[in-house]
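Below you'll find only one chain, the form predicted alone, shown as structure tokens.
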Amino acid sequence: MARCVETASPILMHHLLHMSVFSQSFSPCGKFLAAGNNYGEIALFSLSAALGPDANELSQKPILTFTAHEGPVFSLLSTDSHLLSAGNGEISAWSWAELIKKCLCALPPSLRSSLEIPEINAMALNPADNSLAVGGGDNNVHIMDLENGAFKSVLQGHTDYIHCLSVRERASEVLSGGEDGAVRIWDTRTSQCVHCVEVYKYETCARPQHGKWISCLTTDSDWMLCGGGPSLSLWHLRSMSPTSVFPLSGCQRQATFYQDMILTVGEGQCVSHCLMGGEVKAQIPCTPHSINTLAINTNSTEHRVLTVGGSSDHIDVFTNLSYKAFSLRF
């Protein structure tokens, strides 16, 4: 159901007080943003209302709540026409013109696209050749083609869950994270694993304390970013070797490259700027005590903020990366 305004009945306080935000994402004009949570909601923002000079306390609250899965809102992801979510094995396509447009009614989705896997944790956009990866519980990669919504192949190779993926598509490759603790690199024109990086069998990264999952994955160009129960380290993809190592202390549930730094979120109340040789430059303070989500806004100057969710009904919107300016709310 569609919702556009509620009052805080008890029921309304409890489901605040027990909410999680797992995903996020930006409009292709980037005047919007969508978030999921642990409910199976997708809450729809105004960035313009809310960054605007006549902005109050509702215009952080949402234009539009609705319900696109029966459980949580593992990712999501925009293409240019659409906003794709991901849940317990189906993955959903919600047409941004539809959303942004209507605010009252309950919306179907254009597209919806069933798997047999629990736990869709991952998306990634290969623009490339307009395809979708999509890992998640049942240890592989699967490749669909956007153009159609059929799954093309099958990447094979992981033994757990995969938490995360990246593409890197100079290179044409795909890039997983799973529960076995490994990164495998995957060349998309043949389906084959290229690489494999135990990244928890090095001594500089392991924290055997934390596990050996890796729940945070990125690439830009020849590096890697990777961490979760390891420390997160950053790699060079022609070497395969870690060049830096982060001495931080919870496990790492997102990290970004960003100008010349790395911002990453996880354990702990905090976005961490990182610089590219290990050091942690700066750690700023955040809403929810626990991190699962980090995004920054590209596709509008205008509206260029970085926005950060986790264990609460609060999004911290960051119109500068020293401090938080204010915070979005379901």
Given for the second form:
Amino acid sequence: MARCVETASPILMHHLLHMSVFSQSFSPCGKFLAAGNNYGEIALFSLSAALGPDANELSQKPILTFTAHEGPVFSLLSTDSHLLSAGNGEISAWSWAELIKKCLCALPPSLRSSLEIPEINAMALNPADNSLAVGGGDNNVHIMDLENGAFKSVLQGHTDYIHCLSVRERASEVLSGGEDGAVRIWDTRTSQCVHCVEVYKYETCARPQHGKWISCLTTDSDWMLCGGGPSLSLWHLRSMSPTSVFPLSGCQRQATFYQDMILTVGEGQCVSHCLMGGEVKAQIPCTPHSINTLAINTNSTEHRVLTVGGSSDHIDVFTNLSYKAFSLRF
Amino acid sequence: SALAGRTSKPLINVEQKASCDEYLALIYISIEAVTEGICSATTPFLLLGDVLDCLPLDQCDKIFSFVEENVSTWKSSTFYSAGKNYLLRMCNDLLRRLSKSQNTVFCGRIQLFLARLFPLSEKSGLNLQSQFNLENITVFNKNEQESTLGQKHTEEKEDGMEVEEGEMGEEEVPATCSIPIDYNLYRKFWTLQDYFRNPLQCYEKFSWMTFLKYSDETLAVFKSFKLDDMQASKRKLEELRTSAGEHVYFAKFLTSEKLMDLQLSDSNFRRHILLQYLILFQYLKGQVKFKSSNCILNDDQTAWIEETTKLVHQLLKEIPPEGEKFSAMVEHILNTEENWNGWKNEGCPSFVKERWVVDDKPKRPVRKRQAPEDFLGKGPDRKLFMGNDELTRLWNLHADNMEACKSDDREFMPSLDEFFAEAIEQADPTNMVEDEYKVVRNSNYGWRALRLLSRRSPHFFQPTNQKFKSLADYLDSMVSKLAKELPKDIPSEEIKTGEEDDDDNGDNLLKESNDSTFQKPDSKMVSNQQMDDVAAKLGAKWKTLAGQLEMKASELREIETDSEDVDMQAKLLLVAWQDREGTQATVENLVSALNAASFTQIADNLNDIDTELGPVP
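Please move on to the form predicted in complex with its partner chain, as the form predicted alone is already shown.
Everything in the complex follows now, all chains and molecules, and the chain you saw is the first one.
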């Protein structure tokens, strides 16, 4: 973790020591990774440089770093052309083409929308109707039309702030998980809450010692993974019942389906590989002690890597899921 | 003769394309001829060598079968010494012509033949110098442009291999890879092979640091990447094999970067690498005669090797299937290797036991080393040296153990009045001691009382009609009898009341004989002054005394070299004697030695000087 002493000042080292990475997003071409941290900065990394045979230390540093928001960048999302970032109540859209060209000096974001809400924790894209679901600190889910940037509707129902969002494309539904411990399923057309599951009420999942909040939510059409205070559990959406509960000790913050496995990260210095049946197959050690975000670059086969970021200025890159190959550094 | 007729024609007539059978027939005749004594023993071998040199490989096969079949002939005394070098050269030539990967079976046969022909300790078959095959270089991709997948290998290519390469080469455009590749690990991993190829590099500081770093990283990957899904890796391997056509075994590693992921998920591959580590460590730690003297490990290196060995075994245990068993087996094999290493260090002695030659008369036992006289107490002072001052002193207190045991102060048996005094007092009715408190009721006391009575008291043996109900009652009666007799001396067989004798004996045993003031004048230590006097008188004749003082020849030589002056030499002799004797360097002993060496006058002088000086405190 030692940096070149010549370039690092004590302030910089302090800055790095306390950095946390909250969000990640891959470019549409799959060659770049954008990562957002707690200082409101977004860094752009070139994966092709870092993965190339001639990669060196410099290739693992950002090609571009800029301050996007005043507060932490909790959420990053990519559309076909733009990078959307959200922090404290404002959503900014940055053109990927411009970012890649690194001409960001005097450019304001292409679009900036403000909501009168304290913070935005999650964003989810619904390609069906080109809308963006935004979950905020005001306990509501806001749906924004990406065509014109206007907010179409508000989904109300949660009694505490929203942690995470997921879109179930086939059924045109949005799932939201919140601090109140509820997972709500909303029909985007009617803007009504179709289901509400209070996960902490299920004995198999509940972990009262941790709490009831849901910090992690993801769907795969028929299945849903959710976790946080309660254990990470796999739910069958049709029957709305938990089929497997995963014996992971920490609170999970992000999970994803990958091939026939489930990859999940959270409290704990590892990426956990789990099977649908509830078994934890492997736990691969990583650099950050606590991990906030996990992303798989599905936009490119050459650069199909897994990246994780958390309470560290290092973002671990896995070329092979079973071991950490190297780290990108802010 | 038949042979003469044959040899007039050229042996190999290319135009006629003589068949192998004809050659073999000729060679067979030559063997017969040797047995008959017609030609020299080297003839068949020369013929064989020539034939094999001229024939193409497929026909060499037939000739070689003949060679194999006749191995017992070659091993017989007539042929062995003459032919073994020829055979060896012939086999080596053949091996050079053959490809290990294409003619594997033939190469194997030749090796087996050599193994049968030569004894285990045959020097040509042993890598006596413990050299490494430095040519075994592992090629891997150091630059993007040179993907090894399209490259020719340094070995001869064979059909199977070409097919495989061709297929894979066509599928991919070399420029870009379809999967992300961890070049960092790839390069470090394959660089390690160079250390396994040439372990001596490990003794160089810089190379060692690199090795350490790369090993730590690689082993960390093995540790992190645990293999548990056997089915998945098997499936992948099958895919690899089927795409290559028929399965061919390659002795060398495939080092394409695209295969790295697959290789990492393969159990056998990991076992290969981990085993390489263990073998390397064994070499680095081991005593190999041919390692140069600067090839030693420092403490840090040794510590790292210990740690890493444990890690490697742990990793081996985790590799399915049956990792534990594998690890145990590997450890066992490496332990056995130590024996072979030791055998090599001794210069590979032969394992053949020589036949015992049976003598008619039994072999005389080797003459026992004559025990030095001093040990047997035959020295001038008749002393036994026990090798240790204290033991010597104790042993020599009394020459005869039995006599020593009989000395008065070893008399521990109490007298009757001593022992029974208490009982008698208790028996007195005026003392009003209750029965149960009487000492005669104590079984221990009673037993001892009986023993004492049997030794000292005639009452014990007097027949009596009294019937005693218990030991205590009997003792009561005895006590009363003794009480009556007490004032007078009790006549007894064994009784000894000679207390006045005790003092002398006690002194001798308890006190150091040298420290006692009752010591006889002769038994005190020789003083410096006395030694000087004796030395002056001895002069050049000190060597005669040396014999009596039981000095070793080496000591004498030392004395001679230490000083030219004879008086000084004599003095040195006495000093040496004194050092050796320690507390036994007494005047008495020196006097007896002098007397024995016929220096009676000097001995007398010594005594006189002694008495003149008076007793030494």
